[in-house]
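What follows is one chain in structure tokens, specifically the form predicted alone.
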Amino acid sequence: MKSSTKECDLFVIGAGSGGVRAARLAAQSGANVVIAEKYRIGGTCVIRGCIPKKLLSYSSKFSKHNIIAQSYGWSFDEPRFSWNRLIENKNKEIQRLSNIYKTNLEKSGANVIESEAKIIDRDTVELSNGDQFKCKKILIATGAKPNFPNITGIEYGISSDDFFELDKLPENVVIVGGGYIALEFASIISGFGTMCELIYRGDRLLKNFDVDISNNIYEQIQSDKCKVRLNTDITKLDLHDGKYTATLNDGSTISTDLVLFATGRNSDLSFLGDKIEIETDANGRVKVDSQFQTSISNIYAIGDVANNHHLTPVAIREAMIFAREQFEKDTDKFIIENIPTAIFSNPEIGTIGLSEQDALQKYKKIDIYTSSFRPLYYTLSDVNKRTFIKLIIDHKTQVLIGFHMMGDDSAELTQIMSTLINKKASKTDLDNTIPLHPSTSEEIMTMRNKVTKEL
């Protein structure tokens, strides 16, 4: 078939959360928009990230809830879990969401193309069938892909992306990594009853989070189904008789059914043609300025492919800012700061604002309030899950500058606390709020034991 050349105002490469939002807004403003996706519309978050992960996280927690229910007088037959049913239902939901994304794009007037696309020069995009588009503007929204360490036998390992498509749940799994993806999958896998060993080369989990969160999750995530080894790394993988053997840096070995690498994600630069160069940073991420402009003036990048914050809501906000500035000529300034973050581990983690370490560096003198307790929900059972809450206050102004929580509903409470931090609420504002009793959130309003630290 003979290839053709067409024209457009905006060509978006990647139909994930950021790309879809940018394409829709630009098309609704009257621009001629084309968006191409080489895999499935929805991107990492919908297809192989946030949504399927949260669904698996929900499922894995029912084992704990069944145990606790007995302490409240409920009795059940022996519970049974079907991996195949879970994955089947998960796939149906993912397909439903993907279809919604596609439908909304088409309703906005965007031209949706399910094909790989590459930038071959500053204003030309080529599809896998040879068709080309001459573009006034190009937006890169290709996201990121799993990073694997350079070790012998790495081809035997899988990523979190691959885990969602497993035909069956293994009896034991080794997870390599100490970040949020590693912790989430350790919680999911152990919650299903599978033996899980978490191996991390660093000396503490969640190295970029508040140190108290790191210390508390290290204690709480371990169970009879989940073990954690710090200062440990895999140097080699072998396959023998259907089992994998992981050789560790101390010379010992582990035999397992599956090795999952949660060792970070790299920008997906597959959009680059052979004759086009776009400047990247030391980590291989596309460098952009405050208007998301790359080193080529009419080419822009948002989301995980760029050198900004790697979170779905941030990509969506960046897409909104890009579309308004470029196609609606909206000059309103939107500030991306104080970004709430959640980790759907067990226990859950939520955080907003500065960690203790960063707050000390910025403010030099801070007040810290902490609370650690066993929630009422668990008190009738033998389950010893604890909740930890930490407030960080600027000593001079008494303004709340950091909130960190580990425990049930951390994500939901962190979202509320993010508003208070953005509105610069003070410790007095919290003290003057009547707490709701009995609830976990009342602890936020009743903290009185203060530790002052000064740099």
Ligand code: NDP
Contents of the next structure:
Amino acid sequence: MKSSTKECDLFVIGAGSGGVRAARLAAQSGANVVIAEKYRIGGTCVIRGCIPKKLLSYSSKFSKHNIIAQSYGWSFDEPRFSWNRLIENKNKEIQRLSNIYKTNLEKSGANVIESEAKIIDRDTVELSNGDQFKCKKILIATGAKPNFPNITGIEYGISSDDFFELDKLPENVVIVGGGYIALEFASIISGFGTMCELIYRGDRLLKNFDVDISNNIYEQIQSDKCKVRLNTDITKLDLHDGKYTATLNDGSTISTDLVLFATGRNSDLSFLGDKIEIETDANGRVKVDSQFQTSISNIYAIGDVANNHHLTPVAIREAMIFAREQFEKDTDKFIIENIPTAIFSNPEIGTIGLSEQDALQKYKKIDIYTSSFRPLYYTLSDVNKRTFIKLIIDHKTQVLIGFHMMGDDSAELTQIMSTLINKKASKTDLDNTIPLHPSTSEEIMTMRNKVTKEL
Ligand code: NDP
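So the form predicted alone is up there; where is the form predicted in complex with the ligand?
Everything in the complex follows now, all chains and molecules, and the chain you saw is the first one.
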């Protein structure tokens, strides 16, 4: 069949969270928009990230809830877990969400194309079938793909993307990394009863988080099903009789059913045709300015592919700013600052604002309030899960500048605390709030033990 050339105002490459939002908003404002996706509509968050991860995380917590239920007088038959049923239900849900994304795109008036798309010159995008689009603007929203370290036998390792598709749950797993995915999957996998060993090359997990969060999660994530080894790295992987052998940097070995690499993600640059070059930073991320413009003036990039923050809500916010500026000519700008973030490990982590280290650098003198306690929910059982909360206050103004939490519902509370931080609430505002009793959040309102630190 003969290929064709069409025209559009905006061509979006990648139908993940950022691309879908930008395409919908631009189309709704009257632009002629085309969006192409080479894999499945929904992108990382819906198909192989946030959503399936959180579903697995919910599932993995039932083993603990079952133990606690007994302390509340309940007893159940011997609990059994079906990986296949979970994956089947998870697949149905992500297909439902993917369909909704597609329908919403079509309703907005965007032309949805399920194909790979490549930029072949500054205003031309080509599909796999050879069809071309002449585009006034192009938006790259292709996201990122797993990074694997360069070691012998790396082909035996898998990423979190692959974990969602496993036929069966292994009996033991080695996880490499000390960031978001490593902690979330260590919690999920050990929650299912699979033995899990977390191998991290550094001396503190979550090295970019507040140091107390790193220390607390190191203590609390370890259990009879989850071990953590710091200052350790895998140097080689082998396969013998269906089992993998991981050689560590101290020369010792671990035999395991599966090795999962959670070692960061790299920009997906597969949108680049042979004859086009777009500037990237030292990490291979597409360089953008404050308006998401790349080194080519009519080509923009948002989300994980670009050299900004790599979180779904940030990609969505970037899409909103891009669409407003380029198609609605709206001058009422959104601001991207104070980004809350959560890790759905067990225990969960939530954080907003500055860590102690960063707050000291910026404000020079800070007040710190911490609280560590065993939540009421666990007190009837032997489960020794603790909650940790930390507030960071600018000493001079008494304004709240950081909130860090590890424990149940951390993500939910962090979201609310982010409004307080945005509104520059003070410690006095918290003190003046009547605590809701009995609850975890009352701890935030009743913190009294202050430590002042000065640079
Ligand atoms: P992270 O950047 O959080 O962590 C990567 C980890 O891998 C770090 O501990 C890093 O070590 C380690 N690492 C990197 N390269 C190597 C290597 N060659 N050998 C050994 N270790 C290595 O990335 P993740 O993969 O966990 O997640 C990717 C991104 O996805 C996150 O940054 C986040 O933006 C997003 N995400 C968000 C989630 C959420 O919001 N809940 C959940 C999951 C992912 P070191 O610290 O020493 O560099």
